[in-house]
Amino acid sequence: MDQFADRYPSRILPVPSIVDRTDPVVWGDGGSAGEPLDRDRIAFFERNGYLAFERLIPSEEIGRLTAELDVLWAAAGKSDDARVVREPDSDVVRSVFAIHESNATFRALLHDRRLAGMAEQILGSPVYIHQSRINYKTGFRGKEFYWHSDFETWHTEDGMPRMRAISISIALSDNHAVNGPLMLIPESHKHYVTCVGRTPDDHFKQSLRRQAVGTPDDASLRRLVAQGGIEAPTGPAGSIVLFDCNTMHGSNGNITPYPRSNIFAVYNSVENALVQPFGGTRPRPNFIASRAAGPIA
């Protein structure tokens, strides 16, 4: 099949559907000596669509990252930069995008072999950073991120051809069961949920604050949860969750006093560079979906 054929059409038909994935989950050889992930972890990822690691980033390093986080927060609060996204119902900062381009400390972290090496092993090729951001989920007022498959958006709105990308969420504060941790539906990465509704022009201006178009229907979510359940990996600052681009995920709002700040990075295979969006819209800005597909150092 043509590399650039639309294998996963969405937002076209008036009713949703669930179709089987046609791409591999693990593109590499499944765990060779000297690689960061052993065969058991690779097998778990292939089966469930995610991996969780506690304290992968040591506390002294988290201290430096947290200091940068606070500097970025203070600057973002006064900024009108398009890379700063605010909560849907207030001016509170929700996310800051393209941190690997604007901040040397975060760039070094996201280029680190501890993270990029795992992505390259699973994807079977060199990688580049498709997207990076900090998600600030403040205490008391941090809003939810509704259920979604990232790939559905990246395919439809950015032109990502294949399911050959990995997301990594790095906890910069403790992720508790009560402060809106990432939730995932195991095994959902094996199925593609088509969504209903035409994508409006410049949809990203609304969807980054609160997504509506490109979210799955209730019946499809019930079916996926009945099959795989829901997992919410928690852990102290420095823990990470690595998950497939098509794993259905989301998070609840945070009404506790405990903030939950995470770095989110997407590693895409250099062999899966973006083409024209399959939904027929204009490509989203480069700070959301990078088209510079050269491999990271």
Contents of the next structure:
2 protein chains.
Amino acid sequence: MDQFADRYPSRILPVPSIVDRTDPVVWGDGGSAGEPLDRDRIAFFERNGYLAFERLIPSEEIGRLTAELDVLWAAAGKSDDARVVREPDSDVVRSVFAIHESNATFRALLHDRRLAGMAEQILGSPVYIHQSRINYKTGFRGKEFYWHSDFETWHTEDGMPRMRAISISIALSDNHAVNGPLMLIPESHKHYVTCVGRTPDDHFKQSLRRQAVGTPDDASLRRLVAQGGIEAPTGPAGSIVLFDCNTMHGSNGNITPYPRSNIFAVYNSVENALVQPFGGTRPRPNFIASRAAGPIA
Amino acid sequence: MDQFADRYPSRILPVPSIVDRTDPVVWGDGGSAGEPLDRDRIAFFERNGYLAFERLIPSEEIGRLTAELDVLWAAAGKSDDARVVREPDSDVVRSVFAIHESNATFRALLHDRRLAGMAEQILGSPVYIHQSRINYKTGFRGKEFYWHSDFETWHTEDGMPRMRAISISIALSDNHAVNGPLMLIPESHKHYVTCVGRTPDDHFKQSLRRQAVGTPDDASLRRLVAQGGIEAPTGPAGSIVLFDCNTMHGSNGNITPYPRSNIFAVYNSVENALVQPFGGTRPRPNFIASRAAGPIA
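Coords for the form predicted together with another copy of the chain, given the form predicted alone:
After this comes the whole thing, all chains and molecules, with the earlier chain placed first.
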């Protein structure tokens, strides 16, 4: 099957379905001595579709990153840049995209071997940054992110051919159980939940604020949760969660005073560069889905 | 000060404030041998404003209660009874009120010494049921309940003179960290946060679905959380949380497939019977705030 064949059709049939993943989870041989992840970690990732590390980024480094975040946030509040996405019901900033392009500090962090090295090991090739952003879930009125597989969107709307990308979420504030932490469904990465509904053109302008098309159905979610349960790794700022592009995830809203900011970056294999979107719509802008597939130096 | 004096004015001034509680938390002598709560429990309640008990109601009894719940729910779905309250954005049933009046099984449970006995011990007098309801937070699309002190509403809208009532929440489904469990702010019961905004007449018709007037301000919530933190007791069905009428509490939304149903009952001291609402509006209906203050037999 070539790169242009649709291995994972979605948003076509009028009823949802769950099909098996046809791609490996761990590409290549899973690593050798000197690579960042040991055999147990690799086996855990293969089985569950995610890995959590407490305090991977030391607190003094997090201090520098949050200072940078504050500057970025103040600027974003007044910006009409398309890379700044706001909450569905207000002008409060929800995400800032492409921070690896616009900000030297965040770029250096995302190119760092601690992070990019894990991605390369799992994906068995050099990688590039498909997408990066800072998410800011305010206290008191933080909205939920509904369940989704990132791959379903990236495949349909961006033309990512295969499941050969991983996401990393870096906590910039403490993740408690109560402030809407990232929730993952273990083992869900081995199943592909096709969604119902046609994608409108320029869907991203609305979907980044609140997703409507591309959400999985209740019955499929129940099946996945019955199989794998739900995990919500918590930990202090500097903790990270790494997960497969097809792992079903989401987060509840947050009425606590604790904000929840994180950096989110997607590493895609250079051998999995984007083609035309499989849903037939025009490609989304480069700041959401990079088409420059050159490897990280 | 007589029963008709307003010890806790709220919704009057244009700015919020935090004032000290002038009522005891534990009334009378806190109990003696043979009463349900020991000295340590009483001291914990006095200090923190709540108590949590895992699996207080045995699972076979919970089985009978949930069977009853299912029957009640099926009937409520088709009912136009005012005691059935629906979600703000849909017709999905959110709560059914006055279940101690309409249902013999739930009445027997709420009159049981295990529950009413704890209330009497803390409140130092016979008690009656001020309000009861079943809350049903559906999976996938369960909405949040924003932070509030029940007493602020009961005082302003129902005419409850003093802080001499306690609430009990009985979990009818397992409470996980991820399905929007009840969150409480320890120590908040010793402070009274006055709210801003005038109460419209018949406010309850809207406020039971989504609260607008009577919500505390961000700065006050930050102060309370900085002092006491946030606790979210979890546990299997049959676990209960008992809390003071003035303990600040709320819950996040719930996108997980796990529903979260609970029975909620308020025991008020017979010496604290309702008078005219301190906010000046007409009293709410009896199914929300009982004016029949006869003690539980």
